[in-house]
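Okay, so here's just one chain, in structure tokens, the form predicted alone.
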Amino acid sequence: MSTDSKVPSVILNNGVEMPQLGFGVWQVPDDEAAKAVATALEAGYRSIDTAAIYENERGTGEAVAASGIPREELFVTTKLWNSEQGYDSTLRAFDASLERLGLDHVDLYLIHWPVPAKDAYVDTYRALEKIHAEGRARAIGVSNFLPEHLERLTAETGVVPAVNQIELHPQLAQAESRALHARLGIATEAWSPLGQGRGLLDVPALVAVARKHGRTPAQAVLRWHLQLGNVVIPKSVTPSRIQENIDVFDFELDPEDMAAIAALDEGGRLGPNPAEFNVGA
């Protein structure tokens, strides 16, 4: 990864290096994405996470093209939307994503949701394998897959995803999924790593951990993720917050801090339950 970036990498199960902290652009309008991504790249981020359904691949690609950063120093992720699942439709959707991004390859391509009612994720993953074999995605994986989806996928394709990107924050620590990922060799990537408007960052125990280290609660949570081994993609369009979220590599939480944050787990989702989310089926 770039010498301009202080972010360490994790090694995926196919040997590809992925920055452990990246920049997410969910809910960032396309016309704002270029500016937000440019700000993140200037701050030292080298991993950018988008998706077809975010409708900001074009703006994201514009920022990547304008950055002047060598392509091999960047890590770009995008995702297949539910309505495009199926072997042939996945191949077409991937071509469309590449065109919008203005790239000849992505570093990671994910199935966005399992969509159990459609029952197409195994065939869809076979299309991802083809894309990977052609060198158009350096790594492939899934998002929002529950343990039962992962077990079936690996059993029927024989290919273990490189990444599973799931909702994960101190109030939903996902111990079962993280344990399965560790056993299978799948990197755990956290979306909504800071929670969303549920008051997580105001919880007294978390505020106390942050104050102890002279940091913000958001920085303490991101540090918790990193020390657990999670890949994390905080999102912001505020330049100061974008900078704050990457300034988490010069302090360390002690076991007491980690335990205090772990105690916040209440198993509550902010997003949909993947077992029941069938939008686009």
Second form
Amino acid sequence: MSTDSKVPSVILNNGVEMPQLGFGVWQVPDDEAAKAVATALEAGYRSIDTAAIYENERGTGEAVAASGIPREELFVTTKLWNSEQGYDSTLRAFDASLERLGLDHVDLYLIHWPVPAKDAYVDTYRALEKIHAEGRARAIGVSNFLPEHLERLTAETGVVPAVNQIELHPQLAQAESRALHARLGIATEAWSPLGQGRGLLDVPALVAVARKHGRTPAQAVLRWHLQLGNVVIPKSVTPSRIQENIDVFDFELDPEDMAAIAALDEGGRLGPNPAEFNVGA
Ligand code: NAD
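The form predicted in complex with nicotinamide-adenine-dinucleotide is what I need now, so please give it after the form predicted alone.
Now the full complex is given, and it begins with the chain already shown.
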């Protein structure tokens, strides 16, 4: 097992470095999160993506504490849940997340969803700015924001989020969002980068690209993301897959492979449409 995987960083628009590949822990129960995160840290991951709603910030924090890895080498992301949007409630929710994580700061704090029906993401973002100014989040950003939400947020606050974490995989390539992010200087972070391991990994064109390089379809998909410049946070609780998903820095897809994977885009979401997702409003 390699423990020295060289994960490159992207430089966020405030100068903070973020590993381009991290470990996602959605749907990992709190009492299993410590073990999964420990396995990932052992495999060389240094970035962990959790959220208040995942209810595993405590297990994630335990693994971070037990790892003995210097805090400055780690990149911890968590997210504000929808029901807590609003200025004061965000400040309280952030305190609670830090407490559960057992940390004095996070590296990235995200608004989990725009929740249009609540119409509170601008005030919420102002609370994130305060948290950032206090040094309790090294960078702040959003998740699941559509172009219309980003345009409004930047117009009303004058601030450009560092990151937008969106559903993105070969079957939902998000060209419009990626182009807007590039124009505004927002890092694109892909959630469900493997398409949740469902049909995507069996698609013959992808399997063919993987075979050509002697790699697995998951590794080929992760390479596609990395070569596009996306930040990726694949999830697995299986040690061999956790390792496999970080062993992607010693091969390269050629333009033909990139095109073959890009051709799989069908604009289909696995998750909700952010324009209509108002749970917790
Ligand atoms: P993913 O695309 O990372 O797929 C994970 C699934 O793929 C695993 O459960 C497993 O079944 C399979 N898998 C993983 N590695 C594999 C491999 N090497 N070979 C074959 N199958 C493999 O999906 P995800 O967990 O939905 O997304 C990753 C992370 O993104 C989450 O854990 C979470 O941190 C984040 N996320 C964020 C949001 C958001 O709203 N911001 C939503 C969903 C997920």
